[in-house]
Structure formats: structure tokens, C-alpha cells
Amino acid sequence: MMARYQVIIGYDGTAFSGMQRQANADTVQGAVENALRQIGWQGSSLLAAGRTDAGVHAAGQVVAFDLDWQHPLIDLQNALNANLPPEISVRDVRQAPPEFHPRFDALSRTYEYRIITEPTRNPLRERYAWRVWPQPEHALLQTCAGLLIGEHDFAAFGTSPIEGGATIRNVYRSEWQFSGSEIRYLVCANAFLYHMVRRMVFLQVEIALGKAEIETLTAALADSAAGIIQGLAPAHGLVLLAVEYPPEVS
């Protein structure tokens, strides 16, 4: 019988382009459906609950289908595991009410951005960080992270995944932790803009450096045309930790 399945991966996105499915290029998208095909799938394609660029990765993405699969669910995760890439695994699967969308039913995503503060090269830690030299000052990030809070226009921050959408967002969290070199930005809002946690992440950064002024952050909040942020915090930084959703679909 044809069911809906919701089901969370996680993936080191180092060698893919990014979630979303692209011709002549190895995307996460394209991997999970090759698995999935694999198990009898005859779907054209998954539904994700965001796409995540070159580069990022995620440890509580969220992909759904349509499957007639007649075994227990860990039959179908292990399933799944043995016909995926080891850099992608499939962490949980539940099924779900048959109009479930990953995107659309999504009330919040949260994203990591990790930092190492070291002077010289650490190849064992930054592959999934960005080394950032002299320390940005602490105060500073902790401020900045503060004024995102809230509802804002965000479009120096980033475009809308759809063409000519809106580019309010609502962030719900944004706070800056600290332990010895290492350092995490944490943000969740209810969606973001293509590229806006990367930005967001670089202009701190700029400023907690002295490259700023606060007065940037300030001046991007307020002025929707003040135009785009130029630069971005290094993509294998950001992870997409985990997508929220009310209970009646989680």
C-alpha cells in the first residue's frame, strides 16, 4: 500500500553541489533517489525541506515520498543505508499523513555556523569550520547576533528561493557560543533567504574584526534597498541541524 514517509538525513556535503538536484552533478537529492529507486521507488522526484548550497552540511535535513513498502520502518531505513554513499545517512524514518510537505509544514530550521580561532592551518578541524584569524571580539558577535532577533526585511541578506518572494523572515534565535577556540552561531527562524546565514555570519564576523561598523547590520535591517551584503562565511561552516514541525505532522 502507498504511503508517505518522512525521513531525516544527514550528510557531509563536501563533495556534493548542494541538496538540490542538478544535471551532470553529484547533489544529496540525486543520491537519496538513486537509493530509493534502488527499493522499487518509481517517483520523478522527493520533497525537501530546503535546499542547502555546495558545500554545507546537515545532520537533520528532511525528505519525504510516496512508497509501497510492505516491511517494518527500520527495514526501509537500513534499506536505504546500504544503497546510499557513505557520506549520507538516513538518521529516521516515520510515516507520515499523506499531505505531508517538508517545506511547507515546516514551522522553523535551525543552522550551526562553527569557527576555529587558530593562527595556523588545523587540517583535522577545518573541513567542517571556517579558521578565522586574529579572534573576533566576543561582545561584539553577542551584539550583533541580537539585533537579527525579531522580524525584519532580510534582503541584503539574500533572495527568496522563489522568484520575486517575499524576503521577511521572522529568527526566533540567534546567539553566539563560545568554548576556547572554537566558536558557534546559532539561528533559527521560521525560513531563511538563499545565502542569508552564510551573510549573516560573514558581516558579524567583519564586524566583531574591526572590517565594520555595527552601523552596517543596522543600516541592512532598516533599509530593504540598501542593496545586498557583499561576502560570505565559507560554506563547509554551516550545518542544518534540525527542521521543526507542529506535532500533528512530526
The other form holds:
Number of protein chains: 2
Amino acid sequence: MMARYQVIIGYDGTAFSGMQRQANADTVQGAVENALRQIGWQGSSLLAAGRTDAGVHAAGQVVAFDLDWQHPLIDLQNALNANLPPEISVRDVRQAPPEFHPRFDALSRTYEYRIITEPTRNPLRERYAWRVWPQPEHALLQTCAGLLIGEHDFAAFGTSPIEGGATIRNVYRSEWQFSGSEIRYLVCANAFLYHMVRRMVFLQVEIALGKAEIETLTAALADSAAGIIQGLAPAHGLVLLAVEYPPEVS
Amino acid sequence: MMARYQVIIGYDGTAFSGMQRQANADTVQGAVENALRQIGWQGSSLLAAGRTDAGVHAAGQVVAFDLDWQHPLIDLQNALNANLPPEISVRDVRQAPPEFHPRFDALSRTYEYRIITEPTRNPLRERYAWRVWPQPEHALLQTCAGLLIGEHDFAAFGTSPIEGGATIRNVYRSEWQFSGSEIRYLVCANAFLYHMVRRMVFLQVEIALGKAEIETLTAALADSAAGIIQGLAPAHGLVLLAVEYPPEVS
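Could you present the same protein in the form predicted together with a further copy of the same chain, rather than the form predicted on its own shown above?
After this comes the whole thing, all chains and molecules, with the earlier chain placed first.
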């Protein structure tokens, strides 16, 4: 019997042209759909919680699809993993209500951005982190992060995925964590604009390095006509950690 | 004026056919020698502290070469890094005594082997760690590690890099560190046999999973004619952390 499945996937985004399927590029969605077809799926397109840019990683991307699967859930997980490249992994599989939609039902998304602070290139750490030097001032990073919390017009930080769509978003959590030369930015919002996290990180780091004033950030939040922030933190430091749902679908 | 330089390099070994130069393969030595030639080096072969297998990583491999360099050391480091692929990084450069040899002068080498314990493939962690499941018993791992400390004939754990060479080695440090799903094995010895760390890790994990008896380990240490241990922990979990030298050359 056909049922809808909710699947959590993780991926190393280095070699992919992002999440969303494209005609002539390796995408995460394309690879997952190929794996689904290997096990008898005949749908045309899976549903996904969010697009991630080329090079962005995920620990908790959520996808959904309808499938007639007669075996235990763990067998579905194993069958998909057997047909996926090593860079993508199905981390969890569960049955969902028939109308479950990973994007429309999501309450919020949590991203992590990783930075390492070292003077010299570090091949064992830079695949999943942006190397920044000198050390950005920690207190300034934390001050900036606090200013980003709340409902704001984030037009200066990105564009809506929908042409002409709203740019107001509600940031629930925005904080930096420090551990030696490793710095992590955790941000959770109801939804994100295109490139929003990478612009948030870039501007905070610029300010914490003394290359920009904190007023640039307050002005960007206060004036939706301030113009888009020039500069993006690199994709490879960003990880989609989790997508949060209401209890009835999670 | 020609002088000898001691250089610490780190690399992501994933895409390399090991440290040592080979005719038709990408090796770390080959890449470093190419970078040296770009800045005027005319030597035929650099000196290296140790061979690492294909796929093995390093944070502290040591190489040496003679070069006529008239500028500050930091410029030499930057010039080499500018000519190296992103997977290799020169972490430190210093001038060494003219007769310094990174292999013959080394007092010891320290390796780290990383394991993650998770039931499902994890693309963001498996590039630099061996995934093991179920959880190996921590106390058994630590007991095994303790048994490996000291001077033993490690013939069961590997072969000498020299044809028919001695297989007695002195292990100074051998211990496991546990942090959530991350397990690290730290081992330091005067020198290592070919594949020695990977066989040490493999057998300890087999024992800690209940697949082998601890007597297999004690017998392998007690009887040099016990035969080689069958099985190797994968290369991608292994990192050459550091090579230690006496004060006069370090």
C-alpha cells in the first residue's frame, strides 16, 4: 500500500551542485531520486525541506516521497543507502501522514556555520570550515549575533526564494560557540532567504575583524532599502543541521 | 647560500597514492617536490620522516631539503603553499643543521587513529574516521592498548620497511580517548613497521567487539612466529600527528 515517508538525509555537499535537481549537474535530489527508482519508486519528484547551495553540507535535510513498501523501515533505509553514493546517507526513515510536506510543515530550520581560526591552511579541517585569520573578536561576534535575533526585514541579507516574495523572517536563535580555534555559529529561524546565513556570517566576521562597523549591521536590519550586503561566507562552512516540525508530524 | 630546511606539512591523504614518490601516481612527495621546483629548487629528492600509505592523512609529516633562499622563512612557507594543491599545506618552516635527516634523526613518531561509533553512514565524519558499529567495549580497548606498550617483537603487526629488517619496536604511548561517539587511539613509538598501526587498531577493535580473544593479542606479542594478523583498519582513519626530534634539531 502506498504511504508517505519522511526521511532525514545527511550529505557532504562538496561535490554537488546543491540540493535541488538540475538537468545536467550532480545534485543531492537527483542522487536520492535515482536511489528511489532503484527500489521501485515511480514518482516524478521528491519533496524537500529546503534548497541548499552548491557546496553546502547537511546533517538533517528532510525529504518525503510516496512509496509502496512492504518491509520494515530499517530495510528501506538500508536499501536506499545501498543505492546512494558515499557522500549521501539516509540517517532516519519514518512513515508520515499522507499530506506531510517537508517544506510547508516545517516550523523552523537550524543551520551551523563552522569557522577555524588559524594562520595557515589546514587540509584536515578546511573541508567543513571557513578558515579566518586573524582571530575575530569573540565579544563582537556575540553582540552581532544577539542583534540578529527576532523578527526583522532581512532584505539586506538575501532574496526570497519566491520572485518578489516577502523578506521578513523570524530568527529564534543566533549565537556563537567558541572552542579553541574552532568557532561555530548556530542560527535557527522560521525560514531563511537565499544566501541569508552566509551573508549573516560574513558581515559578523567583518565586524569582528574590525573591517566593518556594527552600524552596518544595525542599519541593514533597520532599513530594508539599505541594499544587499556585499560578500558571502564560503559555502563549505555551512551545514543544515535540522528541520523542526510540530509534534504531529515529527 | 645553500642551507637545509626542516618543514612540517599536513595533508588530506584521500586523493594521494601515499607519501612516497612514484612514477605514475599522485603522491604527497611528488607534489611537494613540484612546488619546490617552482621556487628554484634543483635537488633530485627531498628527505621525509616517514612513508604514509595511500589514503593516510598527516598533520605533522616532516620533510627536509637544501635550498638557496635569501628571504624570510615566512615567505618560503607562503611560496610553497602558493604552489601546493589545497590538500597539502606547509605548516611550519625552519632552518636545520646541514646534516639534519628527518627519518634518521627522529626519536619517535605519534599517530592518531579516529573511529566514530554510529549505526548509519555519516558523510560529514567518515572522511577522517573509521565507522564502527556496534560500540566496541571501551574498557577492553584500553586493556589492549596497555598491553601494546613497551619493547616487543611486532612481527605479527607488520613488516620492516627494510627487506628482512628487524621487527622489534618500542611503544612509548598507547591509549584510547573517548568523547561521545568519537574514539581516538594515540600511539607513539620509536618507529613503526609497515601497516603496524592499522593492524594494532584492527585487532583491538575485533577484541573489543567480542570477535577475537584478548589472547590473540598477547600471543601475537609473545610469539614472533605467530603469523601476521589478518585485517587492517582502513587508511582514512589514520593521521600522522607528529615526529619528535632531540632538542638540537627541533
